[in-house]
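Form predicted on its own, single chain, as structure tokens, below.
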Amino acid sequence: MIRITELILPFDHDEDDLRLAVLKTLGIEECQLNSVAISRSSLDARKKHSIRRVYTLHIETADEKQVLEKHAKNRKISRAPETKYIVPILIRKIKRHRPLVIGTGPAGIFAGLVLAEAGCSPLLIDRGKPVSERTRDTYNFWKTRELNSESNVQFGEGGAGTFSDGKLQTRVRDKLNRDKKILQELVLAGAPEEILFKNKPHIGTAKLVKVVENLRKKIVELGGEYQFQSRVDDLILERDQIKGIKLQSGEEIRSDHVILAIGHSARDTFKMLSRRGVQLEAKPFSVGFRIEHPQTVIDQNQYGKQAGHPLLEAADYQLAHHSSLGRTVYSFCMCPGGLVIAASSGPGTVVTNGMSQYARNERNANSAIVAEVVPTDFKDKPLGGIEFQQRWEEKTFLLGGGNFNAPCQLVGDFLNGKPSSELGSVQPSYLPGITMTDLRGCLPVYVVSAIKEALPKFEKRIRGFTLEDAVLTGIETRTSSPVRILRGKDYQSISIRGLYPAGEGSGYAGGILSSAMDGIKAAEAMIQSINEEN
């Protein structure tokens, strides 16, 4: 097969268009061409006047030899190169427990498929429900404000990216292809192909449910099993060896071997794995508001005059700042035509995150701005991220008035420094509800500080980002997991022999498609170790 890069076709080009465009660039005739697929499409906004599509193709044609020798010289035109992932194989059969991977998010689910696909029969186990159940407690909640602590936007199966954009991006190129492993078992299980070529995939949570579901029947079609409502609350250690996990039902699980794919907001696992003595250290992660303007704006800004044409989706943007006080600020996690949600997973705390659905179709455009912290700012203390985060969050919760309304001002007003009273043109998506106040009471000065430098700053790249009437609502706290589980080269704990972190949870990753990646590469490395045991 040959790859052709960097192809490039206005935005609203038709397949006729494209097919002509191989035959051009390759030199052959239509009778030499046999098939073109799609590897790589992205879209290039950046002369508003001239939008095109920038691509990457497959293509099989009567003689490829002949063809590659002819554009020999030609960097845009090469072999295609392989695109299988090679599933491990365990050499014999577990000589005692079966391996159990903790947590059902992208790391722990692609661990275990990777583990069932191999033959070692995995056992997964969450604290939360099956994924529908999960969804259904977590619409009662931003409905009724009636949270349930172990089912909700951080737990349960699927993991906190089941309600977000569902984006499937990462830096990371994999040269065994485990990037293309996932994407590849997304659209069996039901994902739109697409993601397979698109610049910026995503699924959107609607479809995430039904293909953690599908991911869920093939693993135990393969020799996997579930067991969920089932929180870890200890582990069973001899000396510097794991040797199973206890629940809080008081159920012992003995295993050799164990993935901890517990995803980001697992405190008091982080607490307990703390008292057990597995090494800990704290890392940086990021902090802020979610600030909404109308999808309109931001199309306006990227799109010009082209913005509103059918073929083109709701914008996006991807904005940072190096503030004066040290600390970079960005926007995070941005969700076009998305909703601003409530994430927390315990009483007490208002905590908010963004979510899109696969249309993005949604009034409004909704990003994290946030500023990064540093173990400095929490005394270098391993669990001390999470008493900060904490913190905040309980002081965000008494000033949205104690009932899960998130506090909220318009922009203008907090450019400004003076509390909201009421909303304007732009009508905040969260639920429950909102408090209109003065959102520097939810974070500290410092961060409080950053973002006010920033936003000014943003608006030269967006106009209107600082729209008076654009809503700012707190508080983002979830980024990335506050704690670094110590691991060595083997994916093994360093305090713990046989126990595997793996995911965001583990301090390794992040976003889905980094954490499904990391959990595979756990599981190859305990493979490995299996055979090597055997």
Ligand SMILES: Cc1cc2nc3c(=O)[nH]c(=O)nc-3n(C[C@H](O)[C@H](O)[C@H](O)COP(=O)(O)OP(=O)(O)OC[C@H]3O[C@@H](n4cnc5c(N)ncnc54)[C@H](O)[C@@H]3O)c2cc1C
Second form
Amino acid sequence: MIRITELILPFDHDEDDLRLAVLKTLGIEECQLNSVAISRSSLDARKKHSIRRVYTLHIETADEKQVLEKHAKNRKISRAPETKYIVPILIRKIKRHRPLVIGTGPAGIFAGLVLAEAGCSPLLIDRGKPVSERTRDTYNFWKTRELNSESNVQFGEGGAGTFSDGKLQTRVRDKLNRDKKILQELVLAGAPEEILFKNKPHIGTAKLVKVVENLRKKIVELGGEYQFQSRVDDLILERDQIKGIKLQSGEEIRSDHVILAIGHSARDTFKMLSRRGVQLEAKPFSVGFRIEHPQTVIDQNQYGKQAGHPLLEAADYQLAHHSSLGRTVYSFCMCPGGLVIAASSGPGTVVTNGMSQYARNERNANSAIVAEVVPTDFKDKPLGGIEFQQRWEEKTFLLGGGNFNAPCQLVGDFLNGKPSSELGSVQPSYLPGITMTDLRGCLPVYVVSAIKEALPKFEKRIRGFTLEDAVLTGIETRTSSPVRILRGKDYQSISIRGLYPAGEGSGYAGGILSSAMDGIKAAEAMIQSINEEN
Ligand SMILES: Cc1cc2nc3c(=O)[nH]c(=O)nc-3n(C[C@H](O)[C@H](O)[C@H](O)COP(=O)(O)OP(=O)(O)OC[C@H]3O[C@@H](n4cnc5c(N)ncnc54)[C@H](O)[C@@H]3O)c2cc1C
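Okay, that is the form predicted on its own; can I get the form predicted together with the ligand now?
Time for the whole complex; same chain goes first.
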């Protein structure tokens, strides 16, 4: 297979244009070209009058060796790299109890899948419900304000990213093709095939739910098992070795090998780990507000006259400003054509986040505008970040009216330092509802000031970003884990043998794809350790 990189065409080209460009680049005849597959496709809209698609292609030709020799000096033409992931092998049967995986978010699911493929028959345990029941609970909360603390946007099968935009970007490039394995498994489970090649792939909430169900079916077919509504409340330890877990029900499950993939919101579980002597440290994360603009404002900025063209997806943006207060303010988890959602997982707290469906066709674009907070902001205490989040989420709940309404302010009023009393032309999407107010009470002054400084800077990049009527809702606190569960190179906790912290909650990964990759690495490390024991 031959690879061509950086092949550039107008964004509205057709299939014939692509084939012709390949023939021209390789200098071959149509009869020599067997197949053209897109390996990567990105949109280059830096010049609005000439928006282009940039491709990496995998090509099959009749005389591959000859073609490669002819282009030996062209760095854009080479042999296509291997894209297959090799599943690790369990050399002998596990001596005693099967491995446990706590959490069925991206990290837990992909750890579970690799363990099952290797023949380890893992048991996957989650405090929440199977994804379809969880979906009902979550939509019910948005409609009726009745929060189920164990079944919501953060907890339950699929993990935190289930009701999301399903963006699958990561900066991590993996030599062993773990990233490709994840994307391929997602496609086999029902995700759109384009995620295999799009530069900014995304799945969308409704499709993700189906994908998560199908991944479960595959893990079960391979010998894995799931146990839902089973919160892990304690660890069974013998000196510094894990021997099993205790569930909320009192049930004990024995195992010497436990992957801990609990995400960033299991505050009770982090507290239990701390009590049990698992070494934790506070880590930086970011907090701020969700901002909503009409999607047309973003499209016009990014695409100029081509805005609204049916071949152009809803536009996104990525912004950052290093504020004079020393804190970086940036846009996070931008959801084109999406919704701002209520993402609380506990009573008396308001937390926002963003999601979109595959079509990204809602009226507003939203993103979190956040500033970094660091361990010294919460006295370097390992659980200080959790206390910080809890405190500000509770204040926000009260400011919203104590009924899960999110406090909301117009961007114009926020910049002028006055409370808002009514909406303008932009309708916020947050459910169950919003309360117009002054957002200054929701977050520390240093965060509010840094964001206030950043918004006019962002206006220079996106005209309309500080639109008077654009809306801010508070607050965004769950950008990444406030805690790191310290682990060694063998992926095991530095204080408890046999315990493998993985995914976002470990503090070593963030986002769907990187957490899933981290889950796979933890499973590989566990398999290696089991092989060495036997
Ligand atoms: C609304 C929203 C939108 C997002 N959008 C995106 C996006 O578009 N792209 C992206 O890359 N990332 C996104 N993220 C972040 C992404 O979802 C997370 O990075 C990712 O889910 C982390 O995966 P994880 O498996 O490590 O943890 P999680 O997905 O958080 O899963 C942890 C699991 O552990 C379970 N659990 C916790 N404690 C216990 C316990 N004591 N016992 C048993 N089970 C327990 C929970 O129920 C949960 O299912 C979004 C997050 C949210 C909330």
